[in-house]
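One chain follows as structure tokens, the form predicted on its own.
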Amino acid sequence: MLPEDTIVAIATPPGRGGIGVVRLSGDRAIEIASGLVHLSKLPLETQHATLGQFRDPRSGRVLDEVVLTAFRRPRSYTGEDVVEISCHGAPLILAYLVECCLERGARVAEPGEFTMRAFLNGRIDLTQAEAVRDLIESRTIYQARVAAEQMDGAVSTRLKPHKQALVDLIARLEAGIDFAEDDVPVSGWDEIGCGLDAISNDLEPLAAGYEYGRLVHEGVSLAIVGRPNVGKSSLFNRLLNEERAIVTATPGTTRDLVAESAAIGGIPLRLVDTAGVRETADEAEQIGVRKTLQAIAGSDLRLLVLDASEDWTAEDSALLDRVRPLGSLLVALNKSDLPRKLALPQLGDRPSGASIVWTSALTGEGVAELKTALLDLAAPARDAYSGALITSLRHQQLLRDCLRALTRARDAAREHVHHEMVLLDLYDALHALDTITGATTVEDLLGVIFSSFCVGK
């Protein structure tokens, strides 16, 4: 890819709608996008919206009316020439119009090219890219908010004073090294343990604080279980709060899994409503109690639901004994509307972290109680975390990487060993975050990050 070039690219998803867009960035995108539409107002107004005509080139016929909006460098997205042409959706005049701008000399951009040019011109860093990313993949308003926070530089603002004082420190420790004859005064060991230590106490959280970002970034699933007719298909109905699995009196109704999105706190939630586990003859069902053991297995969560209007049962035990051991478990004690049976004793030894709601799925009584448990089971420390958050692996190997670095520039300080060997330690502590903000960065780290992103922008 050669910076001067002119890249096109469709900006909206594919498909038909009311309105598509074709951005051009570079040196000549005014330049072509002026010999495509006739402008009803000339001269062109660069920051200004202008109405026009897409004329088709060979014959001269107007095509659509667009609106043509122009940004010249530095003011635009990419940090070059930028012209973005509104029209209607219709994908053929979409794809003509971009095929008309590769005939006067643009090429077709790559997948993520007009941020990564954003990138390379200086109008963002790797952190604020990368939520670009982040917020056009968001399902929930809590994942946008956040990504939006990234890309008005959260993280790169948290993490400047860091750097900075790894430079002040590394500039008096190279300067005293420098100019040793001339007396310059070297940083004392105690200034230095505890400029290590400020740094290294305000990033340990940011990189904890990934586990967090990671279910909000990423989701987890959870999988309803139980035996047949407790109401697994009703209560997951209500935390959809919509009609999603069928319903019935009948036991085994579920013979497949079924799935289903939702939100819960801002947190993308899977759930996986499953058959009933129980011995059964029939080939269907056992097929979907194998697939619920699965299902089971494969889930960050899982939510056993038990008849509370019943007694306690050989099969609740059978299926209490197979998740226990699981992990994150939580039992929800439905058909609380009816007389209830079921004795709290008879669960046994509660797993750790584990805890019991009541609900009605027919009433929605406990419902609110057991979609509170739920975020408390998988995300507990969440209010630990405020301001800057870590949601991209790439960024908490990194900060990890950069503390390792200073525990062993620490741990040098405190043998007074000398300066030089501590500087490589702060030098690693010092590369680790430039790269998470792309100051240093390789080629090949770029191609990986920006491939994921969808063409057009």
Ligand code: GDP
Given for the second form:
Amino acid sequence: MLPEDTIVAIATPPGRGGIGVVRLSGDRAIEIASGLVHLSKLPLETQHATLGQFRDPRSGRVLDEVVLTAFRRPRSYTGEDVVEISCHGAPLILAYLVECCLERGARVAEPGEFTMRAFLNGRIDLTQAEAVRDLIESRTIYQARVAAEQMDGAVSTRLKPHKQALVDLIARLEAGIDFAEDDVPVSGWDEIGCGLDAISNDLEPLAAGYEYGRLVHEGVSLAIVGRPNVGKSSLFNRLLNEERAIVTATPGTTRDLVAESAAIGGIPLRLVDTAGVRETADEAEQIGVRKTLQAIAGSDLRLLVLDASEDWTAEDSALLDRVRPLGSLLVALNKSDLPRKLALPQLGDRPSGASIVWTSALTGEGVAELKTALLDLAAPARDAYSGALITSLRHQQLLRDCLRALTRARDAAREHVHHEMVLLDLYDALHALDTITGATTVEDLLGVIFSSFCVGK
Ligand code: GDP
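Alternate state requested, the form predicted in complex with the ligand (shown: the form predicted on its own):
Complete assembly follows, chain above in first position.
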């Protein structure tokens, strides 16, 4: 059922550049490419780069000097024959090369089709395919590292023993149903219960890790609140400066409010500018204020900046009252380089989960602590996760489906209901895990049933 046609696409981003790559995959990839590129050395050596000339099939004239790399199946990205032709990054040449490939029988690749073929051909599973996309879209090195681990199969590796354990349990119960008359021993309910507990106990933290994984994947938004001149913009810049080099700007969703993107501890951070919160009679301005307040409430975290070199003001109180009920709050006592006037008791009861940090945006003192406090607030359990981290909602929901099915099976097993009922739940649990990796275990299951329960029929 595998697609047999040969697909072609420009693999590099649109526009001019040093090089541009045209990629082909399929049975005829090598034949098509060889017809267009005159190689400096024959015969074509696969898994090697060879210099060549892209010649216009109509005139025979040289259009570009290229490097052709052919990968023979199954040792290729897609598992099919793959050819990558690195041209100079001239959009016209790349487009013409693709056109020539089409004339020779290739078809334009659909978005993601190379990776889809890698999946269909069993080169990678679904979690790995999704990780390819995440890697390409990563905005911090940390995000890239997590994606690379997933691309390497971290999630699948973590799930594999549990799938096997489920398959074994299912096989035993199935054997109990199908071959009861042969006296195949069906494991006791207690043993089944223990097996199910072991799976749940390991999958539960993996699913719970999504809370952090989501942050890594999507980033957090931080609203900086404070009255004018306390040093919001200066702290803003401090937070931005250090990691700006490796962060690419992404347009904000609420364009007029979101100012910039930064990163703390590898987690993308969207800074929400909240300069506009003030009492006003002007109607247009009120709309702006309302929007800003919504943005503050909608942010994942809030940073209230106070000027520690000044006395506490009514405006500070009003702002604190506004942000205190909204959840995760951090307070920066800024201008700590100046003589201190602000007394801490004025902050009143600490809002739950709030931390207080002394900072000086001028000298940079306390900025590192501020970042750590932000991270602690955003991702308290971040150190607990190494290796497999769930960053996809799809994976998390399926893990939850699996865990629910396991609980049902556990309850059923405890009540010693008919094992067919337990089986249904186990199949549900297995199906959920399979859907994460995109695998089908019917054959695995048959293999286990017929190897470990050889009943000689
Ligand atoms: P915003 O209105 O809250 O955004 O405040 P700004 O960041 O624009 O800062 C207001 C003024 O305070 C500027 O003159 C800053 O240079 C100064 N400022 C900001 N942070 C500090 C600090 O930590 N120490 C001192 N001494 N001055 C600061």
